[in-house]
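Read the single chain below, which is given as structure tokens and is the form predicted on its own.
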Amino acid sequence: MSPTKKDLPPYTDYTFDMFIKSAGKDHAEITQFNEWRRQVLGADMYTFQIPHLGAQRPEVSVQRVSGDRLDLISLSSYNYLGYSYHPEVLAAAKEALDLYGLGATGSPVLNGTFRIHEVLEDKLIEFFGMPGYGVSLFSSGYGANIGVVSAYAHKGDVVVLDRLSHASLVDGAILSQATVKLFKHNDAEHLDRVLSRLDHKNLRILVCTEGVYSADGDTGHVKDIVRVSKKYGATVLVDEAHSLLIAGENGRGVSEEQGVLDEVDMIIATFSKSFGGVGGCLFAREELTNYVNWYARSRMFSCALDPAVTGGLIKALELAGGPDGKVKRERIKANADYLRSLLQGEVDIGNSHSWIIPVIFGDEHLYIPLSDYLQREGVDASLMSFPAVPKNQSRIRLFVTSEHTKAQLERGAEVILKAAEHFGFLLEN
């Protein structure tokens, strides 16, 4: 029998959004948050920031606050192609570590750029195969989006965002002081109506979309958005964080897959997903990357990429651009289709056709007990709830990799369906 609201512990009355802010000078939200955290810790149901005891492989070991060690099937890591622990990637990182030391210890504009950073830039340009383009490196994917958007758009300009845009795009738009407009998710017709109301002959307009949306796992309608945007002379940015090295015949993302790579003005790559490292970059016309290098505050005022990670990124890109990447791209898509087939019709998995599969359980008050249940049953999963997703649309996000075996996916699906039965979100057949 699934638990009802009255069966849930008292701390489930609280949801994440309740601790975001409060009025007055006493900072009541800080006290309230820590009281909530103390209650969850006391019940030994705190599943957040749990130390992982090894690399992000399909099977991981974690240690709970209680000291208990759990061996889990990992469906929470976006190490999509397994490059974070690939022996050749690690060897390249170690070689760079010996040569350059641990950190860059400086802004990339000043003393923090090393020769190995320039090699990564050159390799990325070679990978995309587009002469005349450049690369602007950032120490995080979040920093790339917030820096690029705020450097390109200024007060008096307009940034037009998909309603489901990543927080980094939203924050970049706010930081830019431009006027922010929203269009319905993946809706090119609504985008057309939004753009038609703007003075597109006199305004700088930046339209932002994504290759794969990480909350729902659906693919961006990049081709349609590019077509409409160009009609009004708008610049197009595509965040390919969850799609680069996977989507497209050569792994160049959804922009390649939909045949508009050469029409997109700016591509954002994130190195913490398929590359298996950390950092991000802008890929765009060289004149633009030269400008962003100086005027993106999140780049100018941050330390440059760790040189050892940079060495590993170069090797990961080399592997992804060759036969290894082709095999892994085929395998991750087959694995995602297989996991979808195990869940389809049993739970609500939305409209995902990618390697991110949401399992929508709805009520955000189930977040804590469900997360605890999944860990104790043997699955490491990523949960999202309001305000990261709409109210009563909380979901488990399952990240599939090329390295999962069928047996691991079957075990993962078994636990998810067991949880769905226990908490009452199985579909009625």
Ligand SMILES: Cc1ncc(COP(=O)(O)O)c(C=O)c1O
The other form holds:
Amino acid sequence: MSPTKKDLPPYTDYTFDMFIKSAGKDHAEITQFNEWRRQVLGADMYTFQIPHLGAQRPEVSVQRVSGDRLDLISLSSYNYLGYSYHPEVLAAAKEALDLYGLGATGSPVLNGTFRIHEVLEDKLIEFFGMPGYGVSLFSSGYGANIGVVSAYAHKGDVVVLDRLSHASLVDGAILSQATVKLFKHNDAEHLDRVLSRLDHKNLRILVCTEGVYSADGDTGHVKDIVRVSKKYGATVLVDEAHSLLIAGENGRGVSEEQGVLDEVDMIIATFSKSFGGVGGCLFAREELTNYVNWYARSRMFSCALDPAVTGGLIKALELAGGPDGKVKRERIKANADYLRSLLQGEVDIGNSHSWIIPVIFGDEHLYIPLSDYLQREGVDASLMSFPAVPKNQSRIRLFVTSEHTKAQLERGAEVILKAAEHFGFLLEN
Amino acid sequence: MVNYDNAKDLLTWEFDFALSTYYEIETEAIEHLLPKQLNPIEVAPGIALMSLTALNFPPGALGHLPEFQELIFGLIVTPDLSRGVPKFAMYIVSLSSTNREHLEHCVQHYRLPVHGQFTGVSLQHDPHVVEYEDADGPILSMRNIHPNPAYGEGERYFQAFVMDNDRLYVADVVMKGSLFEHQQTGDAGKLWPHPFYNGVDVEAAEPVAFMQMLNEPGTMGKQLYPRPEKFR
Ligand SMILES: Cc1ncc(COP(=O)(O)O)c(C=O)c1O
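Okay, that is the form predicted on its own; can I get the form predicted in complex with this ligand now?
In what comes next, the whole complex appears, and the chain from above leads the way.
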């Protein structure tokens, strides 16, 4: 029997938006959040921030709060091409570590830029094959988005966001103090209506979209969005966080795949995903990156990218740009297709065409018990629920990598289907 | 969930119809209505939520009152978590109903901002559809968007804030019944420009349905509503 709402403990009744803020001076949200956390911990159901005991490989070991060690199939890491533990990447990182030390210990504009940062910039320009372009490096993808959006747009300008935009784009828009407009997810026609109502002849407008959306694993309609934006003279930013090195014939992302790479004004990359490291960058015409280097506050007022990571990123990029990348791109797509084939018809996997596959279980009350169940049954998965996704559309987000074997994907799917039966979200045939 | 031991004059209202829609609306369009102690919850930068709740009370819902219908216009605001963790908190901007005695009670007992009395209400239980109008013309038509609601017995605790004579009051309200909440996108009906909205230009603001809550047709729900108390 699957658990009904009545059987579920009170802490499952809370969604994560409920402790954001409280009216008044006494910070009751902190007290209430800690009370909720204590209850979940007390029930030994706390699966958050669980320490991983080694690299993010397809099989990982974690340690529960109780001290129990669990060996899991990992379907939750966006280490898409396995570069975070690739021996050549690690060797390059170690070499850079020996040469430059642990941290950059300075702002990139002042004293924190090392030769190795310039090498990464050059390699990225080479990878995209676009002379006249430049790179602005950031120490996180989040920092890249908030820095770039707020350096480009200001009070009086307009930032137009897809409704499902990543938090870093939303936060960048807030920080910019520009007027924010939303368009329906991936809906170029609606974007057209939104833009047509603005004083587009006089206003500076920045339209933001993404290569692959990580809640649904669907692809951004970049080509249509570029076409509509250009009609109104708007600037286009594409966040290729989940698609760079994977989508497109050469791994240059969804913008390459849809044939609009040279029409996109700003490409955002994160190095925390397919690169297997950490950091992010803006790829754009050099004039713009020169400016962003100085005026993105999350860059100017934050330490430069870690040199050892930078060394590893250069190697990962070199591998991804050569035969290794080609093989891995084919393999991750085949693996995603294979996992989809194991789940399709059994559970609701939405509309995913990418390496991110949602398994929609619906009821947000199941979030904690399901998360706990999956971990105990042997799968490391990341769940999403309201308000990150709409009510009754909570989901397990499965990240497939090029490094999973068929047997690992089969074992993962088996656990997911067992959970679906236990919690009552198997599709009725 | 809510402890009513010390609640003042707790009344239980039985209803057989509830349809509530939260609409996204630009914060700019509603900000001026909020007292300084309260802040709108924003679902996106510059996008707040306003709610419209239609209820039907069958005869005897409270004492001798005949059947009547009610409509409440509220803004979703930051709750006071020191009172407990509610599903939401609402600042009530205006309220109308079909029954004069009920409206007087709302003012005296609950300090509610009564707008007036409806002249026309049409209400369909299944699927949920309502239309309200008064002497100034139509106010809204509202319908459930979800094609197949999955109702479940539940309790929803919310905080209801009201302003009376420049003072802010709050009540801890609990709604019980066989309920369903969803975020299906689609056409939830129309809001007509009307003084009921207290200066919010609902036509220009083009509200978009964000969430809906409804009760199961043919079942009775309860609203436990104490007299509001002073808020700080
Ligand atoms: C679309 C998107 N953009 C930006 C980021 C932020 O990147 P990072 O984790 O490297 O800071 C993420 C991270 O999840 C993302 O999914």
